[in-house]
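Consider the single chain below, provided in structure tokens and representing the form predicted on its own.
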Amino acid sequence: MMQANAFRILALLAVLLCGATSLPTDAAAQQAGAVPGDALGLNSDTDLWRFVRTGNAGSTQMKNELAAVMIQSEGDNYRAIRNGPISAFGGIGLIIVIFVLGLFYMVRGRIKIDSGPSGATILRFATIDRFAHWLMAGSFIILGITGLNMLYGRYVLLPVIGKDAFAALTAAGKYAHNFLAFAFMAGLALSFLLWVRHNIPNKVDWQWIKMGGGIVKKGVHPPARKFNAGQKIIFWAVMIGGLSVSMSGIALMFPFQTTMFGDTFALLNGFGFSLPTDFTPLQEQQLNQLWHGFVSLVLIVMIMAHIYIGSVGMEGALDAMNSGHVDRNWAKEHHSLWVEEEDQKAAKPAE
């Protein structure tokens, strides 16, 4: 008992001795104009606050630079974007969309084919046309269902299903989400190696427009190639909106080797912008992340329409995609010119 208390008067006299061989150091120090926060490299906490809120690394032992980040300031601009105006306006856009189309069928009912089935059809989509359109329709119905169960299935599903269900059913989505991505890029580019011949705007389409595309009114007939207007308008949103969003979803499965969005606003700024460009690569993730749950909302709301009309908006449109043979009536009321140009390709004699 004696030896464990004299180690601890030994202890206490050793602390004595060196803090009081310390205090003339510091003072001597503080007297010279040297301030505490000197042994850090900065000169006050406010500075050390905004060093390590602009999620800066500094000099670091970690292999990861990512992982010494402290705080990532940027982080709670992204979470309250997206969470804030692109899960709300996504939400409303959906519900808007389903209650426009839901009211137009009320009013216009089903669009028939004003001259009735004729028996006769036309061969409008070949095989290939076919497979491209179901590869990209197909895997981009399950990536809009497994994105938006991303998005709202915690206020949605979750609820109703329950924590283990919705955990397997939303693990299962990831990686269906991730893999038939590339079945969608596949389907995209053969959809526009196939169809942007068709798709090149011309004056014809102006006219379709000016009458409504004939769906407002019953027997308004406007005429039209292969695609019209329309159908111009929805394919060049795939293309253009698919591309962007395939090269997000990119960015994202490979994360921290791209720098899409600098690279982009560095090419805006040489018509003219003032953009910045100097992102982080966790910056550059939250961008794409964003970008790509916004352009996948608007290319969502245009296919739901895309998909009424094709199916039950409209009768005879199924049978475009489905058999590649449709009517020869509701080919010649929707696509006219389009009638007459393979009729004179069948008339012309074989060389």
The other form holds:
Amino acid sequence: MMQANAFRILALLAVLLCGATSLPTDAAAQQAGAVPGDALGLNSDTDLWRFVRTGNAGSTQMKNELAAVMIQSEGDNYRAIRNGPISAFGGIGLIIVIFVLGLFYMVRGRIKIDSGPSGATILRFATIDRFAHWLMAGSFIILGITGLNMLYGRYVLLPVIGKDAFAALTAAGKYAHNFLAFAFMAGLALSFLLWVRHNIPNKVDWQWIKMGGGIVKKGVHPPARKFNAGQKIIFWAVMIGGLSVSMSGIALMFPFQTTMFGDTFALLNGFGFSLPTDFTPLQEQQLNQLWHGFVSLVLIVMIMAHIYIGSVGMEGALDAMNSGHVDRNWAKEHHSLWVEEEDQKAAKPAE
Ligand code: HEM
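Please supply the corresponding structure for the form predicted together with protoporphyrin IX containing FE (HEM) (the preceding block corresponds to the form predicted on its own).
Everything in the complex follows now, all chains and molecules, and the chain you saw is the first one.
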């Protein structure tokens, strides 16, 4: 028994030694193209796939940089972030804002004109203002709904309406999303030009914030000019967020043409950050998509609060964007300094 074991060990050592001495010779001959590889090959599977995964043109037969990407490991991270935190926190955010607005309505009710409607009106928004608002708002709402369908439709809508209807609806939604993006950008640019001068922060805003905007307690009316601090926050969020969503959306519409993330990160690195800047075209697309979804969800949550306060939440507010004329008492309660300015302008003799 002892003898048989010793024999086996000796035989094993002999095989290992022979292998160790013959392998480099085989490898050299094979690399020189002299002999074909043996059945097991000389490179390990891990090495082979690591090589393919680098995805550089030349590591495969494909010369096109994008076509050469056979395995893209970052795609796993992208998918995990999109289907994980972005979808989850976006959904939670939407549910929370609906819940909070519902609760606010139940506790505070509709914010009334405390002194009652006067019957007299004052022009708040001219036709061009209202056109800009509804161009931006109408397109945003459809972009929001079709975008939410792209993220959540397969979980929420598909089980209800079935595969065929869902496919048709989502395809139509995708066209609407792509084309209405341009209407949104036009509305955004026009609203910016029309309203930016009224949205520069000033001292009055601080007072408005300290008084909670007067929306929590009945009869509290902090002074405000044309736009109060809350509206200025909405304005700048819509302008900056809208621009960012537009740019990332254009990058998604015309894929692999932009290097916005690499460029932005390089810019930030100039301010002491140390962010990666060397992204492949595919990674740029993935980052664009994550960012586009994230900023859109934040905007949708904010705009839901805006829509609430501009319609059911406050008596007299919607008139501003409907007819353009608001009740004078509404205007005095919510924008007292603006009413004074308008009255002074009207009292001035025409030059
Ligand atoms: C049904 C939907 C909407 C309604 C009922 C609505 C209502 C209103 C009203 C009444 C005003 C004027 C407030 C005032 O007189 O002071 C306003 C202003 C404004 N709206 Fe909307 N809106 C809607 C959707 C949107 C959307 C989707 C956006 C942007 C994406 C938007 C952006 C703005 C901005 C930037 C202003 C000026 C600043 C402010 O008042 O907050 N609105 N909206």
